[in-house]
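One chain follows as structure tokens, the form predicted alone.
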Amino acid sequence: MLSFLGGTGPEGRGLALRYALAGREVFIGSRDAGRGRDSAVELGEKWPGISVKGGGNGEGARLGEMVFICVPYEAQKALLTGLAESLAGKVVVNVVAPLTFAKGRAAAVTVPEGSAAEESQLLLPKSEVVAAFQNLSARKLLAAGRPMEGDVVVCSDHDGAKKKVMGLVEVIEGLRAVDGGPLANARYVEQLTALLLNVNRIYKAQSSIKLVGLQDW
């Protein structure tokens, strides 16, 4: 099972939907267990036949074989501090991009540890943290009748976990996984999200990234 903590938000909900449609069993977690269940019911009614459950974040952390962190950055520390034991020994995929907004413009938040992903690895010393999916448009993920387009940069200090997540990326039609190196590089990927959001504002679009020149690898 793939669990999405904070999965009632647009990004987590979109990823959960895409993987449920690809035949994976998913769990949508929320601080409010009822809200998580309601979100799962709504997706199941709209897309009959998918395997989606919902409930509290704690339940999702226990049940998930791989767990996605999709909460806003300001909620990350409190969430993970309470779930460290439940997440021990698991691959934890950090989707968080620390951002602030002023007058409609996005700006990256400076994280003392370097990135949200690096902070989460410090909070979860017994887990294998992988940073991925920060640059995808939630709106496009939720438009499940259309294929995605773009690259997902995947960073981690755990090579086995990184390979698992890279394989999972390409389960979603139209996405390509790119090895982004160690977790220290996640800060650059997270910060790029602010640029994409500002470009989207200018062009009224939902852009993503695509790296060229990798065909020979």
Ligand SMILES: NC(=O)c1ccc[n+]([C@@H]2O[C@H](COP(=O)([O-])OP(=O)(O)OC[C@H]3O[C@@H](n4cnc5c(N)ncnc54)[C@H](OP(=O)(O)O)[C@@H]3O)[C@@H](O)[C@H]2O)c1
Given for the second form:
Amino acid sequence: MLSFLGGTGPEGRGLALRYALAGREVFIGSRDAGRGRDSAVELGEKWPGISVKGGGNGEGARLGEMVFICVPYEAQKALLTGLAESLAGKVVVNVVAPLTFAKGRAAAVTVPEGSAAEESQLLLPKSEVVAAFQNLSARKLLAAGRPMEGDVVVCSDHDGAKKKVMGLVEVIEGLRAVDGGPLANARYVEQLTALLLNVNRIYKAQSSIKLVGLQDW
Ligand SMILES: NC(=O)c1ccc[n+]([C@@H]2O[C@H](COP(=O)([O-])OP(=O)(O)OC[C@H]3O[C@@H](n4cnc5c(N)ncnc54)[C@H](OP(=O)(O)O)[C@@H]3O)[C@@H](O)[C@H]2O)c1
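Return the structure block for the form predicted together with the named molecule; the form predicted alone was the one displayed.
Next comes the full complex, this chain leading.
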């Protein structure tokens, strides 16, 4: 089971939907168990045949073999502080991009620990945190009839966990996983989301990233 904490929001719901459509069991977590269940029912009605459950974030943390953090940066610390034991020994995927908005423009928030991903690893010392998916548009994820496009840079200090998440990225049609190195590199990936949002505003688009020149040279 893949669990999405804060999965009632567009990013978590979009990722959950893509994985459910690929045949995975998914769990939508919320601060309000009823809201999590409603969100799961809604997805199940729209996409009959998918395996989606919902409930509280605590239940999602317990049930998930792999657990995605899909809340706003401001909510991350409060969410994870209570869940460290349930998440011990698990791969935790952090999709958080700490951003602030002023006059419609996005800017990256300075995180004392370096990145939201590094902060989450400090809060979850017994988990294997992997940072990924921060540059993917929720609107595109939710447009599940269309393939995705682009690269997902995956960063972690745990090589086995990083490989698992890189494999999971490529389950979604159109995405390529790129090894982004240690978790300390996640800050650059998170900050890039601000640039993408500002470019989206200019082009009225939903951009993603694609690295070129990765073959031997
Ligand atoms: N949206 C995008 O296109 C996009 C793209 C790339 C990365 N991301 C990242 O993905 C994460 C989720 O994005 P999103 O747009 O889905 O966010 P969101 O809609 O603002 O929030 C997601 C969910 O988090 C929970 N939440 C909100 N405020 C909270 C709080 N103060 N405390 C605890 N839980 C709270 C809510 O669930 P409940 O009320 O049900 O608990 C909400 O449905 C963010 O960190 C964002 O930076 C988003």
